[in-house]
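Presented as structure tokens, the chain that follows is alone, the form predicted alone.
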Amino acid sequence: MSELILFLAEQGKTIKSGFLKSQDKAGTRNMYGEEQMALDKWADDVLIKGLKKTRLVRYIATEEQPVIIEIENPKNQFGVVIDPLDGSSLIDVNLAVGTIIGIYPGNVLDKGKNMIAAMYILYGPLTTLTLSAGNGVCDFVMDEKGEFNLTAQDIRIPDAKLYAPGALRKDYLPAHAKFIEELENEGYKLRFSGSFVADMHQILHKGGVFTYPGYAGKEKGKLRLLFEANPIGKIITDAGGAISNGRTDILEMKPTAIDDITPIYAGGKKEIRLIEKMIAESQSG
């Protein structure tokens, strides 16, 4: 595993020199359009192609492709899912973006709480690369040379008061406009990028919630279960805090498809209580 965590952490490198060598993928004439579309693919097929080279793993399943991938004569079992360019939209307005992994032993159509790792890359003003592997949540941060660094081990999410609130708040549900409304009232300041993995780095060091809820017209949720929730999940819980669909742990759930979505709420485990709380009031009632 620890091969193929080096491997993947390589391959960061290479997707980060893309945002200026691929400017043409990127595109310059539709900030939100088919060139920056194809810029998620090309990231896509860097870590794909070099999956297949290496023969590391014998199952991937990523955002942009619609089957899992089986690998010939691959030297392990493990299966990763990968979320190629999260945020990829902010590249053009030059905010952070990411790169999301998760790794099982085997199946990736199997529950969060069975992944043996899961990392993120966080492509900023500096690169960084956390990971949780069993022992604790840890940070790197690349060098000048382009190596990875050890910059923080065993990492907590603290108590504090933020909160990054995804979907139109014309849209909430019920019982999501109240929670909202009382982390606002106990004064809980917004930060919000529109990047999952930037945002959920920030909740990490700084405390508060996360949350992408169902709301009306998608009461299902939109962030992906495998490749955003399920990985982030993972690290976030690994730190002492939580993940939930508002009703029950999200790392509980069984994928039935590579699509699937859910609505998300990670942080401290007091914001993750007062939602799901909150959410069976709003049912029982």
Contents of the next structure:
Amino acid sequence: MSELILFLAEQGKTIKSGFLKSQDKAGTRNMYGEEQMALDKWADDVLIKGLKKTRLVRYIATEEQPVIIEIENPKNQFGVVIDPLDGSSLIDVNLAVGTIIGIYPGNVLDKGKNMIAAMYILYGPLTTLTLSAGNGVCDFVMDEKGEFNLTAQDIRIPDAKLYAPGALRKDYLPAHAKFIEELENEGYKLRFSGSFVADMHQILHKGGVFTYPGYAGKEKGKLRLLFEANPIGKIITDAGGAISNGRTDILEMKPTAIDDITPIYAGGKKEIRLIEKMIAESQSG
Ligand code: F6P
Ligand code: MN
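How about the form predicted together with ligand F6P, since we already have the form predicted alone?
Let's see the whole complex now, leading with the same chain.
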């Protein structure tokens, strides 16, 4: 697994070097109907080609591919789930985007709680790598030689009043509207960039809650269970926080397909308990 993690970190370096080459749209859409950036496709290609060449994993599922790729003659049985460039609509305005990866012992259509490692590489003013592989959550910073140096170990999510709310307020479902109102009354400050990975990195280090809820007309929300919710969910949970769909722990969900989407609440346990209580009450009442 360490060989795989080092290989993926190396690909992060390559992806980082691509930002100068292009900030353009690809002129195509992915299976979720989202406009792809040229770099979405390129980063996807870098990762898939590299994994095929090294044969370090058996299964690859990425946000840009419609089916699970199975590698011939793999050296290991690992399955990886990848969002090659999360937040890519922000590339052309130079805001932070990232690569999100989860590693399973085998098949990727598995509960998030069975992941053996999760990581993300965040391309901001610094390039950082955040990893949880059974020994707590760690941060690494890429230096001028392109090497990742450990900067924080056993990261724990602090208790703080930040909230990152996705979706339009006019479409909020009643329990969610109540939750947001409560956070605002409690003095939570707004932090939403349009890049899930960047927003979650802030929540991991500074506390609070990120949500992309289910909303009127799209009760399952927007974000992907395999590629976004689960890997970030493992990291935030291993840091003492939690992730929920508003009813239950997302890491307990068995995926039905690689393109499953889910409402997301991720952050401090206190905030996750509050939304679960409000949704439960709205259903019982
Ligand atoms: O990958 C999907 C994504 O770009 C996330 O990174 C981000 O949190 C969300 O979509 C933003 O969605 P919207 O543009 O609807 O606010
Ligand atoms: Mn994404």
